[in-house]
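Presented below, as structure tokens, is a lone chain in the form predicted on its own.
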Amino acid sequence: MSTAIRTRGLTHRFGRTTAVDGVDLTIAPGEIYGFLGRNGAGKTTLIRVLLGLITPTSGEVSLLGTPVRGGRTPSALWARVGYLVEGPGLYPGLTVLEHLRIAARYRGLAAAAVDDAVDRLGLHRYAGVRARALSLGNRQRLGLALALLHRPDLLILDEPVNGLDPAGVVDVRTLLHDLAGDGVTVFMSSHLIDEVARLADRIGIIHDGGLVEELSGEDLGAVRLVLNFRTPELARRAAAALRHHGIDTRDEPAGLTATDPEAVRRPDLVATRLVSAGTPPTRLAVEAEDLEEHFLRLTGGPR
């Protein structure tokens, strides 16, 4: 098995609305993959397609080398996949321990699996508490315990630290790192950008249904040269002038950015060339961009 998750041309439409648009993903075993997007960008739809909960309009999906085809997916696959999507589906009148014991019996697991899940998620003191009385954070802990009960090879998680206090977030972060170290693949969607930056080996950003960028941990904090201009026309001419000197730029809402090492090292030289070309910038600065800034820039800025 060379991939844990693979999609090709994955597209899903709701009537005339395209929720997921031609997404290609390749995620390796043992990788922690962070998935970011604004509300309505297509994150949850894509996760539901991965889990066979909805059938895509077109494209291919496979998990752990097995094709996923909605209700026709081989049932043996789900013995190797754990998931938590849109919060845990709990029975209000059942206790934490009852939830785990029932799930263990359904999967044919030994009682030790329940004890292990309770240990991993720190649920000892809540074992006899009914779901209706649990805090949001402890409901989430129980949902994670249920997802991990059968020791899956692949975990698909939507907002895994939702409702957890800071100590709980650290606990889950450590748990996911340990699982990845044991070869478990983790695909996680979250609105907590800093947490994704801490955890993920690679990050995919989805916007308007399309995967607009993938980046690795090494890409985060990359230094860039930021250039602003009085008008879009001046920015266009400046980009052409810099291309003439072998410096590629990227269009931004307020101007241009360049990651060329020489441009970053010698911003004074860039400024001189732009002034000579008749396209002086109103601002020129070398900046290190964090994941939040990068995400907002790619997806249209703050709202």
Second form
Amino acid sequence: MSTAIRTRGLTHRFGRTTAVDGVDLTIAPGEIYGFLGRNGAGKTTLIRVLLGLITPTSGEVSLLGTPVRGGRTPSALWARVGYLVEGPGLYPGLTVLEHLRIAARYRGLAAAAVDDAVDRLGLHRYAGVRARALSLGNRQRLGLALALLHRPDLLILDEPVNGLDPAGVVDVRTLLHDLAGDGVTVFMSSHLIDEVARLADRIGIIHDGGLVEELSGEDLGAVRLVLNFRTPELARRAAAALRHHGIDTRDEPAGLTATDPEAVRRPDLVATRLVSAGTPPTRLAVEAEDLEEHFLRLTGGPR
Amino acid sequence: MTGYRAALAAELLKARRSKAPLLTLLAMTGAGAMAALFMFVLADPVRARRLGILHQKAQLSGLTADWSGLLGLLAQIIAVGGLFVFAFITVWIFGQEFATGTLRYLLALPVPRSAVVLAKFTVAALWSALLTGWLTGVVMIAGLALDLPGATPALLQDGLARTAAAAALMLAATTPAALVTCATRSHLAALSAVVAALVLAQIAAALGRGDLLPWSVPAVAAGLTPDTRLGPASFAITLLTAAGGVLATLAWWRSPRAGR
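Here we have the form predicted on its own; I need the corresponding form predicted together with the partner chain.
To see the whole picture, the full complex is given below, headed by that same chain.
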């Protein structure tokens, strides 16, 4: 198996609204992949499609080499996948232990698996507490315990640290790192930029249903040349002019960026070439960008 | 079936930990107590006249203060009240997954979705059977306590058989409640549909066509409509309703609609 998660042209529409738009993902085994997006960007819909809860309008999904086809997905796949989506689903009258025991029965696991899950998520004190009496953070811990109970090969987590206190956030981060070290693939969606930046090997940014960019840790903090222009037409002509000189650029909402090392080292030369081509920039700057700035820039800035 | 035993154990635990079984038990106990009260009123007219309107209601029921009347009342409770109670059980078992948000965690398990659905129907059947047994026990104890006349083995056997038949037929007729619960994702909508079925059953019985509507067939089996008899069509319609409810619910759980 060469991929843990693979999607091709994945699209889903709710009526006339496109929630997921032609997403292509390839995630290798053992990766921690962070999925960032604004509220309503399509993160949760994509996760629901990955888990076969929603049948996509078009496109393909496979997890651990097995095609996912809604209710017709081979049920054996789910023995290798753990997930937490849109919060834990808990029965108010059942205790923490009862939830774990039921899940263990469904998955054919021994009692030791329950004890292990309680240990890992620090749930000893709450083992006999009914779900209705748990705090938000402890409900989330129980949800994570249920996702990890069967030691899956693939974890799909939607906002995994939601409601956790700072110590809990660190615990979960450490846990996910350790799991990835053991070869578990982690796909996590979040709106918490700092957490994603600390945890993920690769980050995908989704906006208006589309995957607008994938970047690695090394990509962040890399220096680049930022060029703004008076009109989009000028930006287009500038891009063509720079391409003529062997400098590739990338379209951005406000202009162009270039990461070519020569361009970054010689912004004066770039400026001269642009003026000669009749496409003078209104702003030229050499910048290093963090994930938050990068994300906001890609998704249209703060609201 | 793979996973069925695990699913059944899970459903039984959920049912045991819920307040819903206690509520239905109380409802059936109340119904049994009401039956006992009716017999008490009919058995002693002098005492009964002091109770005024209750005496009139008991007399209007056309029942007699003996084992025949008591067992007839038992069958009536099951044939009419059973629709709401048995359907409530089914609606609760399926509906809790929507109310608690747990459905999405049952759709991606290493257990076929069909195993989960069949386990739920099994628990509904067991629970309904237990309630029928409980009600029967309450009523029998009431009859003994009131020292009602006319108990013969043949009468008791016939009365209990009618009750069992009414219960089985009513249980079969309530499977569509599961589909309505799932399709509407709402306890309230499903229970509203049950009330509508109850009204239709009363109308069909009043028009003498109770043998052809699955929700009035139990009343005919219980002897509530002396001018109507069950025929092969009655059983076929009830069986088709039962099978249709189960199969349609299974289909819904496997469809794209389940995960939305």
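Computed from a prediction, not measured in an experiment: that's the story for all the values here. Take the two forms, find the largest set of C-alpha atoms that superpose within 1.5 Å, and that set is the rigid core. Positions refer to the first chain, counted from 1.
Inset, instruction - Could you tell me whether the Cα atom of Glu233 shifts by at least 2 Å between the two forms after core superposition? - result: Yes, Glu233 moves 2 Å or more.
Inset, instruction - Taking the rigid core as the superposition reference, indicate whether the CA of Ile247 shifts 2 angstroms or more between the two forms. - result: Superposed on the core, Ile247 moves its C-alpha 2 Å or more between the two forms.
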